[in-house]
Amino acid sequence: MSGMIGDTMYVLLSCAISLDGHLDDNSAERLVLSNAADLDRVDAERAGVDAILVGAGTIRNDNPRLSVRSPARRAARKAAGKPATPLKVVLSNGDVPADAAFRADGESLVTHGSVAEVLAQLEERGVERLMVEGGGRVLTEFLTAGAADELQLVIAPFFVGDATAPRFVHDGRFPWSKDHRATLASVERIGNVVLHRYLLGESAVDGHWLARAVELSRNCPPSTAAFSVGAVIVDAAGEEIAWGYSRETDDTVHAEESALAKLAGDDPRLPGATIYSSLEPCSTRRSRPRSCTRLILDAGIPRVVFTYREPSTFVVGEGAEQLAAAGVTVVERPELADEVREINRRQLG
C-alpha cells in the first residue's frame, strides 16, 4: 500500500463509469454500466480477496449482496479453508438497514472512522487483500489518503449527460498529478467495455516493473559464464525510458549497462528515475572498467530496486551496500526470486 497509511494490506479499488465519469444516473433504477463478462471478472476478483468494502450510500442506493456468486469459486474458497464469500464491510456514520441484502450470507461488519482507522481494524481481523467497490465518496477518501495500491476502472461506451449524477470521485488533493502519474499496468477490452488497470502504491508499482525486468532477462543469449539479467529505467512520471538485458549488444554487456547506454549521460530524467533490475547490480567486474553500480552512481539515479542478491558464483557482490553508502535508496523485493533462480539455474548449478 502507499506509504501514507501502511504497507501490510493490498487495497484494490474497483468501479465502472460512463464516458463522462459517472457511477450512476439520477433515475430510480440502478444504472448498469458493465456487461456479463466483466461482472464475472469482478466476481473472480471478489473471490481472491479477504474483504469487500462499500459505503452506506451504495447499500441504500444499490442494495448489493457483496457476495461471490460463482458456485465453483465459493467451493474453491471453502476448500482453501476460507469462508465462501469475503468479509463484507460497510463504512457508515449512521444506520444501515437491517434487511440489507449484504446481511443475507457471510460475515459482515458495519464500521466508521477514517481510512487509516478502518484499515487498522481490518488488519486486526487478518485482512491482507481488500476490495473497495464504492461509492464515489468512499473511493475519493481512499485515493486522497494514498491508501490504494491498484485501481481497476471499467469505462462504459455511453454518456450520462447529467452533471448532478453521482461521480467517480469528488474534489480532493490526490497524490497523483501531471508530474507524478499513476502507472498504467494494462488495458483490456471486455466486450463493449474497457478495463484500465492503474497501479497507485509504491509496492505495486515496484512489483510491476520488476516483473518487466524479469521478463526481459528471458531474452538473454545462453551463457554459463554470466547471469541472465533484465533492467528497466523508469522516470519520475512513471514512464519507461530505457530497458536492457545481459548480452543484448555484445557477449559481456550487462543489463543495467545496456539500458543506460540508450540514454544520454545528461538526460534530465535520470536524477528522478528508478532503475529496476532482476539481479543486484554488480559491484565489480572483469570485462569492463566500470561496474553497473558505478554506472548507476555516475548517472545520478537516486533509487534502485532489485529482486535477487547477486550470488558469489563469479564475484562477491556488494552492489546494494555500495549504492546505499553513496546515498542511493536501495529496495530489495524478493517476491520474484524463485523465477530469477529458475532463469539462472545453469549458472547457479
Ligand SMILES: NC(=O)c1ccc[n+]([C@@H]2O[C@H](COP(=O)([O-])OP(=O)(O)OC[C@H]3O[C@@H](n4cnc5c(N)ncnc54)[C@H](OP(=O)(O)O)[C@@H]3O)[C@@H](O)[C@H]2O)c1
Second form
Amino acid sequence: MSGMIGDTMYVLLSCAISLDGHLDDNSAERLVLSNAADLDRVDAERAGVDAILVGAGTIRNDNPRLSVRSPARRAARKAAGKPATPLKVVLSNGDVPADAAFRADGESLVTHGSVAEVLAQLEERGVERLMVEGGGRVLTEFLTAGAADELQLVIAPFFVGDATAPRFVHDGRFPWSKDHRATLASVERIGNVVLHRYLLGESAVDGHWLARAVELSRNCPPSTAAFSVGAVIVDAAGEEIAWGYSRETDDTVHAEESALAKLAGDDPRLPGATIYSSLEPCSTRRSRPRSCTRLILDAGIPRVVFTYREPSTFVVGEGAEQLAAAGVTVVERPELADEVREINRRQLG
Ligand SMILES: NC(=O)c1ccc[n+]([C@@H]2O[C@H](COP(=O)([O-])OP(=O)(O)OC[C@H]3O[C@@H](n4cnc5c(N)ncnc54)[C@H](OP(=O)(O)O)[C@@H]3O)[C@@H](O)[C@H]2O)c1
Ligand SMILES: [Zn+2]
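Show the form predicted together with the named molecule, please, the one above being the form predicted on its own.
And the full complex, kicking off with our chain again.
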C-alpha cells in the first residue's frame, strides 16, 4: 500500500452486497448474499492472507467463525509453516462475547484504535496481507483512511428493499471520487453473482498498468536491433486513453511514441496523465528527431512509471534522469523486470 499508513502491508477489502447496496437486511438471521462457488473463492482468499479483520458489529450480528474451511487449504498453510487459519482480528471498544465462534479455532486478537494504529499493531505481528471482511462501519473506516489496496465487491441479484438495512458504506470523504477513480482490474461472473476487483492503492494500480504494458510488448514484431516495449497512457480518472508497442505502425516506432501519436498534442487529459512503459523511455534516437523522453515532456505528462532501466545495449539511457530533472515524477517498479528481460532476451544477448 502507498501513503503513510501500513506501507508494507497489502490490505484487501472483501464483501457482498445486494443490488440496492446493502450488506444485510434487518432480520435477526445472517443474510446470505453470495453463492457456494463465491463462498469457496472467499475461502481461498482467506487462505492467502495473514489476518482477517471484522468489526464487533459483524460478530454480534453474524457470529462468523472467520476460519479457512477447506481441509486442503488448511493443510497447505500448515505445510508452508503457517497456522491452519489466519489471525482473526476484531475491532471493538467494548466487549466481544467470550463464546463468540471466531475464538474456537486459531489465534485471535480483539483490539481498537485508529486504522493507522491497528495496522501498525498488525505490522508488528508480521502481518503482510490483511483481509477486511466488514461490516459497513469498518469498511468505511478503511476506505476513508485511504488504507485499502484492493476491493473485492460481489453483487448478488436481489434487492433488500429497506433503506434502513446495513449499507456497504456510510457517508464519508472517500479518496476515490468522480475525478479520481479506482482502477477496475477485473469483472468475473460467478454463477449468478458478479465479482468486481477494484485496485485502490497506488502501487497496486501501478502494478496493474505495468502488467498491461508488458502484455502489450508481446505484440511487438520481432527485432534484434531494438527492444520490445509496451506503453499505456492512463488519465487522472484512471481510464486508459492510449496504448502502443514497439514497431506497431512502422519498423522503428517506439511504444511511447506510438501511444502518444494516438492523442492530440493538446489533449486536456495529458497534463493529469501517467504513462506506463515496460522499459525506461529512451533519451536518444537514431531514427527520429525526438526521443520518447522529449515526446513525454512535450506532451506535458507529469508522471512516468516503468519496470526496468533501459540496458545500454543500443544507446546509453538517461530517460529517467532527464524526466526527473524536468520535474516529472518518475517511478521505477522492478517487480516485472524479469518478465521484461525474458521478452527482450534476444536483444539483451
Ligand atoms: N455482506 C457482507 O459481506 C458482510 C460482511 C460483514 C458484515 N456484514 C454485515 O454488516 C453488519 C455489521 O456492520 P456494522 O457497520 O453494523 O458493524 P461493523 O463494521 O462490523 O462493526 C462496527 C463495530 O466495530 C467496532 N469498531 C469499528 N471500528 C473500530 C475501531 N477503529 N476501534 C474499535 N472498535 C471499532 C465497534 O464495536 P463496539 O461497538 O464493540 O465498540 C463498532 O460498533 C451486519 O449486519 C453484518 O451482517 C455483511
Ligand atoms: Zn523511445
